[in-house]
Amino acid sequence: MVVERLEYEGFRNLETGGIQPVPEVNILYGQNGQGKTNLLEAIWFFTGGRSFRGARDSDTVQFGREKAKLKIEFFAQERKQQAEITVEKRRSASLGGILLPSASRLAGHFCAIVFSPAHLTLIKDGPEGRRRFLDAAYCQLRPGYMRVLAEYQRILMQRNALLKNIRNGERAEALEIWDEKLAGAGARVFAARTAYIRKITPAVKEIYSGISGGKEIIDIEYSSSAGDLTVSPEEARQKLISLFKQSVGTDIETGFTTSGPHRDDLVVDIEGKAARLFASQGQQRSAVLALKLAEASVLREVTGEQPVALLDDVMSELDTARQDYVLNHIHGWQVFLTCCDPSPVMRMNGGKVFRVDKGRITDMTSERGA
């Protein structure tokens, strides 16, 4: 998967215009707050997914406009392809010219992965990062996924509703219907989890090894109360019914669901302890590199096209040896990667070289060979 030329209007803070990136390393380089982030962003909008800044999709349309206009020609599945994003308050999409329902179904013709200082999160704070790393990587491979989570969150605030409605004096005796579809649907977002870390799982040791020089082991589980990874779909559901019959007590006294997958957590050890509570933050940093790299891996495996790696400062915190790794791992990749000082990846052979001042975009690929 290579993108081959990107367009923007109206984001952010870049300057109208466009860059045609080279299908190798593309590096984008000046002083923070000059827009780097920002073109990555643009890109990983034609994921389907949404900011993985976590703004709002209205957030990124240029102050004083009304609308925010983006194009990609990306060339994936053996041809090329054309893609384009307006963003009002929300964001429609369209692809070979075709209007889709939404932007989120352009998941699953381009694929991206993407690391920002954001995503130290994934390691430091609590499980919803961590729920959210597990399924936005299990839409990218099978984009009917998201679907599932809306069919669960639907379910969940339903039950949520009855049991504040209880609390208030309604008859629970809808309760048990309730019940028995959201553990269905629960069941299913725990057998596509669980999947997801079976196969994800040896890529993450792997890669650790590799950026640790072998001298570290990260291990990581899905904690859940439907049961394990041995555990069959059909046994989660039935664990999920009895849990919510177990916490009923508790779910009216509180007016929410307290158990169930929204609630379930992937849990990141290195050397045998917590990472989030004992690691270093270049282990930290290293940890999450190898979730997002692993995701790359098993994307490329199961969809036959190697994703865009959207790389945003990657290498603070890194030392040398992690640095070569990194660098070395993701060769012949598309890579974009944003730093404030290029030195450190100038080591590369080819590839291309971006400015990025004040929202606008210069080639600077001719100076770099100068």
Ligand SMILES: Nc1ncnc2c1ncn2[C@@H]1O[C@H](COP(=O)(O)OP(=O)(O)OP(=O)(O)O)[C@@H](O)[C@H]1O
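We call the rigid core whatever largest set of C-alpha positions still superposes within 1.5 Å between the two forms. It should be emphasised that the depicted structure is a prediction, and the values quoted were computed from it without experimental measurement. Positions refer to the first chain, counted from 1. What changes on going to the form predicted together with this ligand:
- With the core held fixed between these two forms, residue 105 has its Cα displaced by under 2 Å.
- Fitting the two forms on the rigid core leaves the C-alpha of residue 144 displaced by at least 2 angstroms between these two forms.
- Superposition on the rigid core between these two forms places the CA atom of residue 174 2 Å or more away from its counterpart.
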Second form
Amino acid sequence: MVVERLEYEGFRNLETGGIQPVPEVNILYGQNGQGKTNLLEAIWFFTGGRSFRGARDSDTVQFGREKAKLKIEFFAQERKQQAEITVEKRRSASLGGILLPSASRLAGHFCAIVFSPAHLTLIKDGPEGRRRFLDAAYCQLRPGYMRVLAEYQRILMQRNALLKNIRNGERAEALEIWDEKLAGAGARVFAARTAYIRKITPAVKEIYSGISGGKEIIDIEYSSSAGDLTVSPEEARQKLISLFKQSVGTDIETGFTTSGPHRDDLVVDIEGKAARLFASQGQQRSAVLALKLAEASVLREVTGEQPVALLDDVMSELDTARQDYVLNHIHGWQVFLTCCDPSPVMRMNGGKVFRVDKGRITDMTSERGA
Ligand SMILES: Nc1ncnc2c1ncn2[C@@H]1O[C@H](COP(=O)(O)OP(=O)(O)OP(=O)(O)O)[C@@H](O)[C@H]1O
Ligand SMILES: [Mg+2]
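Take the protein just shown as the form predicted alone and give its structure as the form predicted together with this ligand.
Let us now look at the entire complex, which starts with that chain.
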């Protein structure tokens, strides 16, 4: 997967223009608030995913403008492709000149992984972000999983509504049917997540070991009420049914399903201790990076395409050895890497350097050796 050209008009603070990146490393440097992350966000939009900063589509239209336009030329599946995005209130997209039913349909055509400081919450915060990471990563591999997740959510909401009605005096008989349904859908969610964790674990361990120079060990573990990775989907289903039965009293009292895959977690330990509570800033950053880079290697293994890596401010808080590992590890991928001070990444050979200044992006490559 290689971005060959990107054009932008009316997007965030970017001055209308375009860049022609190289297939290797593209460095974007500049002071704070100049538009580096904005450029990564523009590329990310072509994955069909939501803004990695949690922005609404309309937030990305330049202040005072009606719409933004993005255009990309990329090489994937052994051919040159072209896509366009228009952002107004929402995003619309076309691929090869044909309008898609929705911008999310770009998924699977252009793929990327993104690391942003916002992702540090993946380690620091509660389990919700980690479940979202697992689910989103698996959706890139198996787009059909999106439907499985939606089905689980729908049944969960219906069971919760029934619990509230029972609390208000409705008879409880119907609950059994919903337990069965929720356990069935829950077992499918469980099966997908455990399959993904099995796939990603070796890569996470290897990459984290590499980042830490072989000095530290990371462990990731699925913490689920349905059991561990050895549990089969059918066993998970049975387990969930009995769990729902067990907790029915509390569930009715709270009007909420208190157990199930919507409460599961992905536990990350560094050197045997919970990373969320004990890891340093640099270790947490390394752990998130290991998860993200592992996500890319699994994606490549399954789809045969190396996703583009968007690395936002990845170097800060990493010592020189960790920085060097990251730079070497991503050798051979197309990378967009932002930084304020370009000197650490200048240790790399090859690649292009762009300066970002008040939304204007200038190719500095010819001046690099000067
Ligand atoms: N819709 C918009 N229209 C115009 N400008 C915007 C819009 N959204 C954000 N900006 C501006 O873009 C700038 C931030 O750009 P960006 O986040 O890309 O900075 P950065 O170069 O990554 O900085 P840092 O090094 O601090 O991460 C801010 O000054 C902000 O005001
Ligand atoms: Mg930024």
